[in-house]
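The chain that follows stands alone, in the form predicted on its own, written as structure tokens.
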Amino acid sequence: MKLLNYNSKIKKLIKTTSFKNIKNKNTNYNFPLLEDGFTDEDIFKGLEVLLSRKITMSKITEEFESKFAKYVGANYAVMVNSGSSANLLTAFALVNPIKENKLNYNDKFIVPAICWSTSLWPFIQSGLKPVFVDVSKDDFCIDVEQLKKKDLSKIKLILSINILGNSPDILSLQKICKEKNIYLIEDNCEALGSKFKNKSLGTFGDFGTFSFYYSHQITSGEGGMIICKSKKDYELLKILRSHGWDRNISSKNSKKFNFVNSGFNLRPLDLTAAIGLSQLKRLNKMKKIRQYNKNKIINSIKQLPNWNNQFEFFNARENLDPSWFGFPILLNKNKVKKKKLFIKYLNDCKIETRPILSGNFLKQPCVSLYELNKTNKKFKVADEIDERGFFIGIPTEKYSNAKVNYLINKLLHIDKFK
């Protein structure tokens, strides 16, 4: 690799730094959620950034937003420093004055039982006001036949979350949205490729959010993306990213420090967005792999003779290309009394484990202390995931046989639980 012109010790450390010794680190039979998210290339491009010593949001971050865009067909897209930090400005963005058709104080919103935490909070940090629905067995996302037959006239908002690299009937909820004139935002954080009919998960709202966060399908550190579709959002997002004022879009006004609006400061650094950029050339082929791995570990455990569907697996829906967040997994519900123990069980064999993003949020400490379910509305599904319901990672490298092997051995070892 062509090395910039740097001074002699840092050519030493980058030429004698062994990355793959830190990769192989790892044994055989280590499962974290993600094994070594980073590529040598990965980590040169990072470096080169830190070398220039100009790491804040510049060039490489507009060259990351636009071939991002491009890559899952939005019109725009404005990177942040986390996905977080992008359902906050698309939140802020819904509730604000120049915004057309903005949202109001206590507009309602439809958020899904299963959720995690910074999907939630901004929209009600923005003033609005949320109605928790139930889920679908089928996909653990909004569950949109019960949508259906509820009465939409008082909401505002629907969010939907993709969990895990699966999607609900996008088509149907985004048909609901356009019917009744409410607005439809995808928290896309965790399926980033995914593919519905050949369009790609977040862009049937109108605004989709992403998430660069370690484990996801690609990972800057930290990070985030947000795509919109008109341009007045476009610069709206880019003015309350950066403080409220118009530097970074284009404006006749000559002042440099001209507050337009109100603003955070959620900037990304062209680190991640080198790193972001990196990642996403190879975005498909990890998708690929990760599509193997999941697949190489449900036809071997189904082969073996004590296979007795002691789980059930995560499908994708029809029509959907997906691009696995993780491998989750549902136990059998006469299996469900051992799942303390089996989780610890697994956490000990170093198969990390994860709930189903945060299970059902609404059993969650911070929904009474904000008397969010005041009636102590109970959601079927949502609980059912959260009480049988765990995921664990899936690497970007192809799982050995033995490998495979050993992570089935531990999985049926449920059996031997009394």
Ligand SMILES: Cc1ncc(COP(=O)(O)O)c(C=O)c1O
Second form
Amino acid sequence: MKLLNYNSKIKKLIKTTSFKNIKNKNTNYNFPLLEDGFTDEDIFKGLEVLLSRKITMSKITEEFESKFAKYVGANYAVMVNSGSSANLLTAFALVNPIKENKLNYNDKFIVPAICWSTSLWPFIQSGLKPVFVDVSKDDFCIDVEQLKKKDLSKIKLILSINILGNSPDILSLQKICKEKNIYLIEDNCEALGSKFKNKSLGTFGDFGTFSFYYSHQITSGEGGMIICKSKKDYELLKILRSHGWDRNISSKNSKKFNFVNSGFNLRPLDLTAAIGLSQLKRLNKMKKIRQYNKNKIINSIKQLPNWNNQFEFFNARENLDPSWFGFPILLNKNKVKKKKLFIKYLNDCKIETRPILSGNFLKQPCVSLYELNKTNKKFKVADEIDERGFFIGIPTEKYSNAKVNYLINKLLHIDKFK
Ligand SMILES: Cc1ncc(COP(=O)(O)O)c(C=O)c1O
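Just the form predicted on its own so far, so send over the form predicted in complex with the named molecule.
What follows is the whole complex; the chain from before opens it.
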């Protein structure tokens, strides 16, 4: 086998490219969004696929899909090449001519103001019209209490976004949608592994979408999944995923190259499926460690004499068994002016930060470009999260006392800025 000739090159490559070698020279502490995302086992599983020379649509993708469906308790799962693609396929499945109770051009959908770009755009691209609503300060997700007061008679779909592992009042939301015949879609790209009353988030809606992008609960570099309840939806998603072609469905025609619907090519690589599957096997373990680390930061910081309630932390909704990957912080209102300096300071200390999703999405230039908020609606809580919030990563290895002390001391540094 010619590859054996690469033996020494491979050994050298492994030695020189280990992520663990990259450290902050001054402190030895690094706080990236995700520390060393891949184990040797993950890498080996990916290599196995490469070495098999069959890297698209072989058995490993199907295996990942069926194990994923089992893990979250869904009837069906379809893997795609990103969480954005999962939302795109979902949106286009809902407006497809063969979908029962399909949605129509200009039908309205509700979307929270704290959302991700490709939570929103796929539904607009499929011809639907957004109606923005505010989020709840408790969980940063859609504010269901506000929704109850709204006239929903023209609403055909509610897009719930389960932010950073948290959940909205999902049972009430599900009830509203059932009573009013509204589709409930859960963008669960940020909450794989979270369970509400022992039922996985993502399974409460008609469709649930997931992302395996780099910093999420599990990662395959890029990758996504859609779960659904009926075989018809499952087969429609598979047709749309792959050119509108019927070759991957049970009722396929004997004619080859039979294109029965519109389509995309949003197929994943087996390489990412193999890595995703490898990570799924240790998701529960990583979830527990992240819960431990999150609690350790909060408990340690609260013991410091200069703590003074400087921030608000993010708590899991009652009855939620959360699966975190980020640690959001809301600065106290009187510290907002220092936020820019503070974020720069943290980044200089190798503590990577991110806005909470993309902040209040209505402030993004693309919203003005497409005139999505002509009436200039304001959303109080979304604005607050935008102005006061940011998050840092939570690692999948337990924090040592020294490391957490380093981190919390840096977090409390904000008071030193004039
Ligand atoms: C809520 C949400 N939806 C969708 C996506 C898109 O996922 P991907 O990056 O895999 O395309 C993200 C990405 O981070 C997200 O946070």
